[in-house]
Structures are given as C-alpha cells and as structure tokens.
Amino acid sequence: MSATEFSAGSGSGAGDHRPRPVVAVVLVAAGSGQRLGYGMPKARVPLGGEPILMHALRGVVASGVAQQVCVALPAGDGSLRQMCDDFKDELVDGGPLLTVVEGGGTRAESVRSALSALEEGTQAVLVHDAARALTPESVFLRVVDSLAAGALAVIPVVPVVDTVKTVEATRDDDARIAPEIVVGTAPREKLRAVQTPQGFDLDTLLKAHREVAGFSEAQAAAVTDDAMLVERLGIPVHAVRGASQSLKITTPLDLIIAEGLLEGPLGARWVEG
C-alpha cells in the first residue's frame, strides 16, 4: 500500500476496540436512473439478475451494523415498496428493522425524509446510495469503526488517478478554437475521490440538514453528498478507505462494469483495491 493510499485510512482503526454506536443506514434510492435508459427508476435496474435495489440492501444487511435500514424510494412507486416488504421475510432471522419512506425532489430531500423515521435511541447513521449497490461490508464496518472511534463525520474515499485541470469557458475569438480553456492543475496527491456510505453523529446530520431546509432550489440541487452540509458547519469531515468496486452505477457503462464485477471468480464484495 502506498503512503497517499494510507493516508486515506486503511483499516479499522482505533474503533476496534471501542462500543460501536446504535446505527441506522439511510439507503437513498428515489433516484430516476434516466441515464441509464431504462424507462425506470434506477432501483429497479436489473443486475445480475435481480434489481440494483436488492444487492444493495443485502450488501448493508451483510454488514451487520445496522439497527434499521431505512430506504427512501420514489414517490409512489409501490413496485419497490413491495420489493422491500417481501425483504423483509429473508430477515426472519433477527436482521435490522427495515423501513420505507418516500424521497423527495433532491437528494437532500429524500435525506430528510429517512431521518424522520429513524427509531429512538439511534446514534449514529450512515447515509448510503443504493446505485452503489456493490459496496464491500469492510468499508461498511471502517466508517462504523471511525465513529466509534470519535469521528463525528467520515467519508470512505479512493485515491484520484488521472490527472485533474480546472478550467472556465473560453471567451469571444478563442471559442472558436475550444469550448474550455484550461486554468490550473489540481494536485492528484491531495484528491480523492468520495463514495459511501458516509457516516455521522445523528445530531450532526440533525444539525447540518436543519441548515439546508432554507436553501433556494439550485443550491439545493448543487448539494451531492451530505458532508457537504456538515462541512459548511466547519465540523471536521474524516476519510477511511473506499474499495474500487464501490462505483456508483449512472451510465450504461457503469452497469456493464458492475455487471462484470458480479461474474468475477471472486465475487464482487471480496475484491478491493
């Protein structure tokens, strides 16, 4: 492992060896998933045979540490409600208690909505995509183990590997050579690049979504992940090790590549890198 790839976080960590906190996974998929070109909504996008919903659902169960899972879906569409309440009979055997609420028009919202129904006594959620349905249980318990350890907020991340240029749109005669021009080079050893499930102190994310309700629409639109918000509260934000096979599914390609991931000798959930 190289020195940038530890400084990400490597492992469990500290928390090893402390309580983990009561946990409820916030599994967000109200998303279109017209990108994908399906003509549904992404949970419902097959994958390997079954809906991306579904592998998403046993990869957070398969970790083991959640109290509840709470999935917020498309607004009205009782085809996933269904899916999710026939879930339930593979969790006879003491699984999380699983819970469904409706997304809204942004992620945020669709945020918001799960964390109204989170039970009692929660101290701890981890907000996860379900496009990211492919996610490793390790990386589950890293961020578990970060929280446990005091973090507040985590992010799991992967190193950067291209190079990344900032640029702004070319003005008057040079746009007829280009659209962009270049204006700078980020430096790749400082950028990673961000996956979930992010984890946060309940009252944390509480407190960092209470911030964005008053939001105008287009700022709430720019919001991508929820440690965006509790940055802006100038709350330290920590980062443990992602996995590359934690890539979130938006594009034709993308589903060919989990696709493959799930065909591997392996298995998807026990090959990280």
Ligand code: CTP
Second form
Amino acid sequence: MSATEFSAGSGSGAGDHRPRPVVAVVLVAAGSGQRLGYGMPKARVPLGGEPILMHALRGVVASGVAQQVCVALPAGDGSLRQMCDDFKDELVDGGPLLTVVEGGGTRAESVRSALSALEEGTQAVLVHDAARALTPESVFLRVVDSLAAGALAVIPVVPVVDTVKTVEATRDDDARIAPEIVVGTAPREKLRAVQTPQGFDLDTLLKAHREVAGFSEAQAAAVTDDAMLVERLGIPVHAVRGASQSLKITTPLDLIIAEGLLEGPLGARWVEG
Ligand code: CTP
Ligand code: MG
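Same protein, different state: after the form predicted alone, show the form predicted together with this ligand.
Up next: the whole complex, starting with the chain shown before.
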C-alpha cells in the first residue's frame, strides 16, 4: 500500500467535521498472563468461547478509527499469528491494514516493536492493551477526537471509587502490629484510574520511547503506560472519559466479570456511551 492510498482512508470526526489524523492502533498482546494463571498467553485465553485477542481486534476495527492495526504477539506464537491471518479475511474493503509483529520482554518493548512497523504517513497512534478486550467504540472515538482537536497525548480515565493511601513497610518493633503503616491519603476527587487506548501524536510517542534507552533496569520496569513517558518530556497529557467495561482482564475475577458482561442482557458493549 502506498502512502497516498494509506492517507486516503482518513475520515472526518463524527458530527463535528474536524479532520481526523491518519491513525494506527498498536494492540499489545505479547504478555504471558501470569496473574490470570491459565498457563498460556493471556491473548489466547478464551472469553465467551473466543480468544481474548479476537474480542480486542473486533473492538478496534468496529470503532472505525484505524487505518492500520499493528498487533504485538508473543514471540513464536503460531496459533495467534494464524488467528490474525484468518481475521484479515474478515476485514472488508476499506477496513484497516492488519500487521503482526513479535512483542518483547516488557510491554514497552512490545510497543516499540509495533511502532517500528507502522506505515509511512501515520500521524497518530493509539496504544491499546489486548487485555482490555471489551473497550467500547465510544472510548476510541473520544481519544481520536481529542487528538483531532490538537492534543499531543490523551488518555481515557475513570474516577477512583476507593480511598487511596500511600504506605510504607513498618519498621522493627511495629512490624509485630501490622506489616505496613499509612503515610498519606491522596485526595480522591483528583485521582483517576487510567485505561487504554492512549492516543499520541506519532512523533511525540517516538520521542518519548527513545528516552527509555537511557533508563536503568529498575526505571524500565516501572514503565506501566506510555503517557508517563510523555509526561517526563513535559508535554501535556489530556484526559477524556473512559468506561468501566473497559476493564483490563488481569486476574481470574476480571475474567469472570468480562464473561458476565458478554452474557448480560444487552451484550458486551452496552453501557456508558
Ligand atoms: N504486554 C505485551 N508485552 C509484554 C507484556 C505485556 O504486549 N512483554 C501486553 C499484554 O499482552 C497486555 C498489556 O500489555 O495486553 C497489559 O499487560 P498485562 O495486563 O500486565 O498482561 P500480561 O503481562 O500478559 O499479564 P501478567 O503481568 O499477569 O503476566
Ligand atoms: Mg504484565
């Protein structure tokens, strides 16, 4: 596909006629799923009878925001690669280009692997966790609309319902009383839980990821999302509304909740338009 053909796919923002950038979605699916404990990569774990990755792929494509979807898979996973190949046949004319790469040992490495396979002409990138298999289309649209309005970085967020405290390990004598002691209470009204897809101007995200090259192993391990790399550059990160059904399937309980959402009376992508 040429850069010209690639650009031709970019549409207009729904209803407001703002031109949308040429968007690629990076779908990171290369994790091993240790906490889910299925003994297989999480992307392959069945949800409502289909692998988690299939749900995630369908959601991205249904949102209609992407000219390219680049999936980072666990190294050497022939079964997921085959599934992606089969999915290409489901894509109608005018649908996104589907690219597959091998992920890395950390999430950030998987993101970088996918970024290196984006088409010429890509202007913006959405980085999305395959583990958030039920993210509604509306969240993708809010993120892309914010990019179209000028954001260089934008994340979907939801309010935090629990009171959040910072703690430290208790020392010496006090350890008999309890393992940790509270050192502060965060102001809950200002806290947000962060989801994906996180949207970025492509050059901004590439620059943010280049900084990681100078990180120590501990610093690299602490990179849990892409927005924090952009924050380090001093670039504003904007926030739009996420959705509670966009949960990250991490533990067995999350999988039960996701199954429940799929089986609910209104289907998977119901609430919170
Ligand atoms: N991911 C990735 N490459 C990695 C690690 C994670 O592409 N080396 C992806 C996962 O596939 C997932 C997303 O990043 O879609 C969020 O990661 P997480 O929920 O932690 O998934 P896993 O790393 O698979 O789970 P665990 O940490 O329990 O092993
Ligand atoms: Mg992980």
